[in-house]
Amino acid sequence: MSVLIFIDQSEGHLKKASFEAAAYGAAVAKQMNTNALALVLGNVADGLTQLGNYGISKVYQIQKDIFNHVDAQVFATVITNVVKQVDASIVIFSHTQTGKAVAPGVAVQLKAGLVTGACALPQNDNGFVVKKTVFSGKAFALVNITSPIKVITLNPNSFGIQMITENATVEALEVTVPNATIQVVATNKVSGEVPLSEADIVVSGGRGLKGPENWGMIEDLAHVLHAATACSRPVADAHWRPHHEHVGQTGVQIAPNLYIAIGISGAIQHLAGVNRSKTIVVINKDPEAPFFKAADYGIVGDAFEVVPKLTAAIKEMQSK
């Protein structure tokens, strides 16, 4: 019984996240003694090979044009009777979007216990225990899977890639696929930016900025970071910033290596989006703001005076 991991794509490219779920599915399947099997839905550009530095023995790829736009109903459906043809008996997604929305389908229609939001290895002694964060990352849980099939989704960010020098087999794998229950009419799409799922560095704004127009220094700081730019809901709200900038609670949820907050308060709302990132900065000039108790790094002071110097000796630092 192997481990069968759904590796995402988006227009031809692997997502970040789907590299460290390969990490992830090689190291359960080590603990288990089995295979690591991946599984690619869609035209791919990049070389599936490359996935055997993440642990993996072999892809399987269904390259149908219908799998380039995501259809929870027709992913869950394909991806259990992979699973079944296969004969694999764990199935790891990465926590994303696409995950999210596919992972639950897969665990009815297997009849499999599922874990979202997984944060850690199994642990083996006493069953199959998996270690989840729950109330927006302010505690952990540990669940036990006693279904024959486990269905896992791994938090982003949240487990340590050791590459491999080995190539994986990359194989053709013919399925029934189940007509599409959603037409995409149109694509909107922001281009020229880093995208905040992927990121590794996000820098955000609040209400502190005191309005649109001076939030050059944010973008001037992320230009010379190569990070992400993102804001508070009151800023999405007024319309200062669009909407997929939005972090928090009810906004894009992030969990990148580092996490610059300029002029916000700390909110538990945006802390609840926030919180797993791996290093925390906040700048705010009242030194009381909840923020500071969440962050690993804090500067007290004005965002408008502190930021363009920060900005300024990082591009003397990268000339050197």
Second form
Amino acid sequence: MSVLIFIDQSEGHLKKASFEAAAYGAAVAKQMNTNALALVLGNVADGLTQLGNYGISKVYQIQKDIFNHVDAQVFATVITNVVKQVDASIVIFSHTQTGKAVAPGVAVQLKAGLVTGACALPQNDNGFVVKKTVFSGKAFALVNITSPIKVITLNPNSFGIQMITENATVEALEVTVPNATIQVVATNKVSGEVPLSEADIVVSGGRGLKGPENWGMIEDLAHVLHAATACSRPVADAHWRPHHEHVGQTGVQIAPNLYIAIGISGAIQHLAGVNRSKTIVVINKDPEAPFFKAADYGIVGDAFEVVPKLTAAIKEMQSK
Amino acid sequence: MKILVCISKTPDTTSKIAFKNNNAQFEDAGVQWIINPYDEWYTLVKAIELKEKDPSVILHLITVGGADCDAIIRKALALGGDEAIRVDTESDDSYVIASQIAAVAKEGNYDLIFTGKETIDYNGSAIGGMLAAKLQVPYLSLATQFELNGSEAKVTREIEGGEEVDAVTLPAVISCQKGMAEQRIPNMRGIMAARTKPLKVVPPVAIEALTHIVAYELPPAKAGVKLVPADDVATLVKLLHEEAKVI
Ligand SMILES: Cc1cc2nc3c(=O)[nH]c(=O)nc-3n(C[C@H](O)[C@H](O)[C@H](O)COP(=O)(O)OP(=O)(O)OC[C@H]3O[C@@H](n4cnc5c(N)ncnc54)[C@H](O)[C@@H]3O)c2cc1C
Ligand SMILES: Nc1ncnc2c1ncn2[C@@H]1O[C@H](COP(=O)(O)O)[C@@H](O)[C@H]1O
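Mind sharing the form predicted in complex with its partner chain? What's above is the form predicted alone.
What follows is the whole complex; the chain from before opens it.
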């Protein structure tokens, strides 16, 4: 009857979104008067006992080299076996690339109802109702899970973490691991830059920037803010910027704390990828640009003048 | 080589999102329905490209839904594909949808099953992974490139913080996103041909839903934008630091 939270790792480091999933799972466990257990697959040396700070009482770890890469079928089968072994009734993932790949398989193997993209704690006064984003952030659905076991993936940046000072115990688990179903030929991690899906701050440019040669000022602003860079679809389609930076309905959907949109008109398809951001700043020379309706703060002005000044002003604030 | 492409219908991307019946149902009055963009632009077109390369490829499309899906599936057939299957049932539970597709897929012995990355209305990102688990075949999510070599495929996919190239022996389920193919516009010949392509309507298998949408909510309206003069960026920095507390 416990809550099991899957903790994602990459090259031995726990992923940021997993801490939020841990805190969320611990809050769910508290609601139900039960324990929050975590599962880590792979070789992680540090940070496991500190999961206690997020409310986890026990961390199960299975160290096998096969977990260096996410093979969806293998992960789903192993996690399913652990759920059965520890008798968990709620399984939590982050709604990240890994969670999206693995959680549906776990749900099927356990014949458990699945809600992806959850953004609030379950309401359990009348069933087990989880709120999730639908219509690409334009609405929410309240979904009742009626199966005995329930699987949830949590939208990153949607649950406020409250840290406590506790240590979790770590226990190695032995389970049989199935054979790999895919063979990894190459990995290509974007190094140095902040990955878009994990960034707290995102600086984004649109067609208003006229050409790829003008992205220096976007990168400078991103650099002082430790932000990731993004762009609108026409910008990626014109190969001014790489495809993985394209945000929106048909690109990446993000929910950072701060989204700065520069020279982007704010078409509904663009907003669908960014409207879950906590704070939106728009810089556009056209006061009628639709993006201002979705913004918290705005400057009507020429990006080529405003952005370098903004970068300088932030540097000045940081130096104080 | 037999390929099955999963097609879903969604409201047009510019549709007004509103609800009726005490917020229990999507208000579909006046809504224009389209093929889910991921299914159309990336998934279906990629499958059509594979068939163009090797005409012996058999390409089937499947949708789970009521008769109101027929226009959408015909539109998909106008782009390409040999025949379409509609499983005649409606559900908002991913497990039910995936189970219906899996039942058809099992019988059809497909080598490859393509889904879109996600539907832009329900945003599940779930059907592909569920299908793979039901069929007990490998699942490669968020594919951006795909190459076929006999019964082997090489798939480039988005992973956290980068991409990964995987080799897989078919059968497999692949979820597709941007990069896989370029958008196409159906031509007159395709539209005419689609009228005579078979659209088989099959009854659903009995599956109990594990989730139910009880209500919808709209997000609270934004308070309205605070405008800062272009020559006073210092004020914006101050607001972001002290009021919004995001820098
Ligand atoms: C089905 C579908 C899916 C789509 N999916 C996406 C998606 O995922 N993501 C996406 O982004 N788009 C998407 N689009 C496209 C979308 O509709 C818009 O066309 C696109 O977002 C516009 O990009 P933009 O804002 O960069 O360019 P524009 O609309 O051309 O806007 C440029 C803006 O820059 C401003 N500007 C110009 N010069 C300056 C200057 N010197 N300083 C400041 N501002 C300036 C202008 O006032 C204008 O507002 C989709 C469209 C469809 C039909
Ligand atoms: N009703 C349906 N019929 C056929 N395919 C579907 C249906 N719903 C979803 N899919 C497929 O599954 C993908 C992911 O959907 P979802 O898990 O709902 O985000 C879509 O892009 C489609 O390819």
